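As a starting point, one isolated chain is supplied in structure tokens, in the form predicted alone.
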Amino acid sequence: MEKKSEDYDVVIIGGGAAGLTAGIYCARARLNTLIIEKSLLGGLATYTSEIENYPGFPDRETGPNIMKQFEKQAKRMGVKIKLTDVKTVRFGIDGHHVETFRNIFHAKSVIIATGGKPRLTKAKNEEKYLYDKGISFCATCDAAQYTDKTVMVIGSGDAAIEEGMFLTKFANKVVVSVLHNEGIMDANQIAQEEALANPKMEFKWNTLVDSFEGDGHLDKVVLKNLKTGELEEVSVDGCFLFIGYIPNTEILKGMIDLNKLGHIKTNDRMETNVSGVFAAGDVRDKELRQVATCVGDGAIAGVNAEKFISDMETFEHKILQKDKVGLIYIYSAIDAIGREILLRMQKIEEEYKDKVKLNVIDAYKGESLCRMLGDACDNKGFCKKFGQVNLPSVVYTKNGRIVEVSSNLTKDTVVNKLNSLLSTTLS
């Protein structure tokens, strides 16, 4: 089957909190956007039962609402989405490509917010119980089904604790089991405070998951105790997991700088080693995974792809101009000596009135031209990481092509490399 191809200024990789966002600050800078999400817009914010932590709501509201908010401003705003699965990226100089089973997506600018994917226990017998078997990972979604029954809850984080107790809504007993000590757990204050107080709730201190046991469902969870060795069989009708994520970045090893975990490195301009490619949201090397962070993510991400393509548009079509032999001077604004040589650099210009073009870079307002000049250097002696670069230095072109980097600055030199392209043709 031939794929058919569509082009966009950005593509969204992931519907979260923070592709919604990016997928609105970039349709709202006038770029054609597109959101790709495999499952459900909203992501992983989607499950949670209660969001008392975002600005702007200040009663208690559900993730899913919280979410639908997100979708529709993003469509009012002319974001396109479409639900499918990614296959495979490829990115490169001459533009990035996503590739889902039925499209081949092009893209100037890439934004992954992919998020990540429940943590499993790794215990023995858990693939048999996932999902409609009895191990959930979704309070809101199922919580209702185990109404004046026994769950089991696994993990002490925020999520874990916070969504125990919205169970406790419905389940007549909870049962959480922690890893840590006696009245020690990961979830904040002031959430720990609420569950202990709960009736409803009972932990189990020191333990792991062994095993999980059930006739087709799951009917038991088989507990170990950490310090003692002891095996503890408790019987309930469901058990949700709640002991983090994996950063969904599978496809993408190989192609993008990872940390040892998987998650995406990033600079504050949430970019990745790969120019043009941007990433947000849970996916992303970083401390705190909530819908603030998400969303601060996602508007970095769109106000920086947005100007990564200006200035790609800028580069194309000044930068690399076809009318006149080209003269690019990549310097530092701070440095005095770049500060004269950049004097010297537009005499010459003068001097040869309409046969040369004089083009300026800082190279640190201008960081992402420098790297789009060094990808096109390639092989010809400009260093491809910025901050690596000599400075000050020229780059020649002739006819949009680069021809030479030079960090010879002398008067002599410059011109005289300028009346040799100015007296040749290129092949």
Second form
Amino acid sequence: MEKKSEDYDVVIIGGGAAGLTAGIYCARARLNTLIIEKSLLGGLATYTSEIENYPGFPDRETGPNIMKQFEKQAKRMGVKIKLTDVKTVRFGIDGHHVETFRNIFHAKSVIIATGGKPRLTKAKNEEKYLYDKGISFCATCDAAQYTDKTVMVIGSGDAAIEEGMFLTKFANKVVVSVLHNEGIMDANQIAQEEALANPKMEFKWNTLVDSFEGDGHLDKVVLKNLKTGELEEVSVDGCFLFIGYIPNTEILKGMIDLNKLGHIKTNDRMETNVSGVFAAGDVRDKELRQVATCVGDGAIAGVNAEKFISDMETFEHKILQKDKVGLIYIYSAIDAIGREILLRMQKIEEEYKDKVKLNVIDAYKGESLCRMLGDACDNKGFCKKFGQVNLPSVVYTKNGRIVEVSSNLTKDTVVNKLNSLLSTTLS
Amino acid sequence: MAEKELNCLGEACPIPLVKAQKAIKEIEVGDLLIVQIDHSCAMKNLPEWAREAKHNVETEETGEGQWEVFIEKTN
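Following the display of the form predicted alone, present the structure of the form predicted in complex with its partner chain.
Once more the chain from above appears, this time first in line as the rest of the complex follows.
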């Protein structure tokens, strides 16, 4: 089957809080924007029964309901949405490619907002009971089927304790397996106090899962006491895992800078180490993973993707113009010598009216233009903002191609070089 | 390539997943199973299960809160 190609300004991988927000910002900037989501729009927040700390929703709204509003807003802005998973990505100076089962999408900029997926316990037989055979990661999805039954929750963080309490509205008993000593949990204090006071919740301290058991469907979890080494069988109808998340970055390994845990490294403009590729939300190397912080990431990534695309157009059509011999002057406006040489360059352009085009880049303001120029010259240290290794510099171009990079800026050198370029152009 | 439609409209989790798991066994490699769902929970577990089983999956929103999950059997 031939894959169908489609062109977009921005392709956003992941339709959670960060991806949808980035989509809203990009589409509002009139960019042709596509979000690719592999399951339900809304991301991890749709797994949350109540979101109490996302501003604007004072009445304990559910995760799915809040995310439905994000989705509506993105759709109203004209964001296009494909519900499928990304098989491969390819990043290149000439644009980026995102491939799914049936399509290849070409994009000027890519925003990665792939979030995370639930971590597994790696206990024995775990894989036998995934996908509705008794192990779940989503209380809002599966709580109702455990009405009047017994469930186990693994973990003691915010998600484990808060979702555990939500489960007590349905289940008769919620057994919580906690790794720590009695009374110690990772969840916020309020949740801990409420959970300890909840008569339907029972805690198994100092335990982790040794194995999952059952004939076809899970009916027993064997816990191991970390202090005594004793095994304890607990009969349950289902088990919910809330022991953290691992970033969805498998398809990006070796293509983009990741930290040790697999999260994507970015700067505070959400730029990755690859030009035109941004990351936002839970997949990013950051401290606090919340809907509120994902929204912030998404907005920043969206705005910077827009800026990148506009800079790229400036770069291709203006900086690397083809009409005349090009003289690109890169300097720092806060450097006095750099400013003096700028006047020299402007005079030279006047002398060569109609033959030479001068373009000026202030390395401080035009950092992404510098990056593009550096990529094009294959010289990554080209205009380090404050390192100023080789600022000011000039780049000579002919027919839109870079001919030479030089930091020799005397009038004679520049004039000689221009003359030689002009004579070869004429011949 | 044959197509099989599986209507799971109005059915909550885990029914659509269980039905799809049964239906995929009854079709040939290369055939397409189209599961119609309108419970958002099935949007989480159905595509994920099918991908874990290495099938090709793509979903279309056919209406507000209603989807068709296309599963191409690959093994």
